[in-house]
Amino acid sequence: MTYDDYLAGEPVIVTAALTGGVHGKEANPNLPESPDEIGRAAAAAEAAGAAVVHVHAREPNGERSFATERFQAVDDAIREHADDVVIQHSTGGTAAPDDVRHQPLRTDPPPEMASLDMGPLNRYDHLTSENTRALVDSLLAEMRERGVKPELEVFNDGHLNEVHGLLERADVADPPYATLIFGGGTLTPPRPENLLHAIRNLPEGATFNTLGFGRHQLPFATLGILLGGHVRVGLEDNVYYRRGELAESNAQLVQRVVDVAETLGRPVATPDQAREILGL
């Protein structure tokens, strides 16, 4: 994907990050926690413009909850309230076992993508994801298993070695579908040019997502739109709206994006062109 998908005006894919399992409502109060409010904001985001929503599960007391059973209830009501979305789970973790990093994969249905870490990182001051090549091989083969499309996170260069790397000793569905992270942390430092660097090391035939976190959400979108990539927003991974502002909702930051994006004169795909764009 290049500068010249952006001309010929290929459609932008929006996926809303709902809630993550980081920080909750201490953060920002319109934060969903419960399935019922993440079922609500994906369809408020969905309506807004945004084809897949990245989900997390949390448990009843807002800490964050890997179980199936947690997973299937968001689902449920995302069904329950959305139209047609793209569900894509979240199995990333610090200091999960790694057993317990499946399980958002067994929901029945499953979900149509689920996001995989390519490597190890830490975030914060006690944040540690270990994500061992181990862990990535096996998370991948039940999602082959399951017809899960994987969402690859690159989070640093070394990521992108990772990358390369799985392409080459397992099977993955084309076209494969990295998300390039900038922020703080081991995360690549949230410069443009490192956004070209990492779309010009990506596999041949690879399609691209772009997030930054906090206050670079919006202009690595708007890099990401202009370069013929995908898009990521919402509250997980920033719960401002501008400085000193805390944002209203999920769908708020997937409308400003849209309003970027068909500014820019690109169009914003639906979730059936999303599906056709990333072959699930």
Contents of the next structure:
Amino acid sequence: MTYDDYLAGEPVIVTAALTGGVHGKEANPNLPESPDEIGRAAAAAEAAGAAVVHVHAREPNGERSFATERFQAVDDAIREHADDVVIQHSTGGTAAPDDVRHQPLRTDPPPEMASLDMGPLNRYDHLTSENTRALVDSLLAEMRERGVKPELEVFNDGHLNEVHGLLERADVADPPYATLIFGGGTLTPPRPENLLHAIRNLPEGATFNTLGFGRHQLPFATLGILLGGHVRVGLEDNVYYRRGELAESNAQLVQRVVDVAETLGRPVATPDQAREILGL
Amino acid sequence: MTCPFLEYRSASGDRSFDVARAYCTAASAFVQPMRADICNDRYDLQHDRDCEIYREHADEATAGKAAGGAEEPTVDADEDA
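With the form predicted on its own in hand, show me what the form predicted in complex with its partner chain looks like.
The next block holds the full complex; its first chain is the one shown before.
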């Protein structure tokens, strides 16, 4: 995927990361946590132009849950409220045991997509999300078994090596789909040239998604649109609309990036177009 | 054991929630959901090893216990399945 894809007017897939598992309503009261809130947020994001929703599950008190039952409740609510949006489950989870990390894949039906973290990520001062290669392989194996498309989450450039290695040792359905993530800490530094380098280092034929944390969300989404990639926005990654102003909703963040894409002349993919592009 | 600074509160200042949420009495703030895993020592997490806030206030926690302070949170959290 390149600038030529932008010039050719290839559709851009907008993913809305609705809730996440790190922060909650204590960070932004508009962040959805309950299944019903997430379902309604998914519908609003879809109406604004999102083709994919990336979801985590929560306990009633807002705390993280990896349980199949909680993901099932979220999916049921999304299907009740939204039209035809693609559901993508997170399999991420700092310190959660490996068997727990598999549980989001076991809903009925399984999600069309699921995230697959390609390696470690530091959290706070004393924690690391390990994401060992053995766990990556076992999650991918279950995704293949259940027909789930992996979204390869690349936290830094070293994880691009892991993507190449994964494709050499495992069978990943075409096209490989990698989310390139930019921000602080263990993430790739949020500099435009680093996005260009990451794109150059992707495997042949790979499709990419662009994710900037915090205030980098809008500029990196814009860069992703211009460079022929896809984009992810949402309250999981950024709770502000602009400096000092909390976002009103996921849909508001989706609408803004849809407006950018349309202003730049790139059409926004429908869920069916996203399925075709991603080979779902 | 859970963190001695953990409480579950439905309100604090101008913030209120329908369901009680993890509140750090050392930081005087509601905590992020992921930090609540540390507060509750879920999975392989331990508040005295993994939480920088606890480590900064460990002396106060020890003093509170010596003075008969509570070791358990006021309201138990739901355990992740």
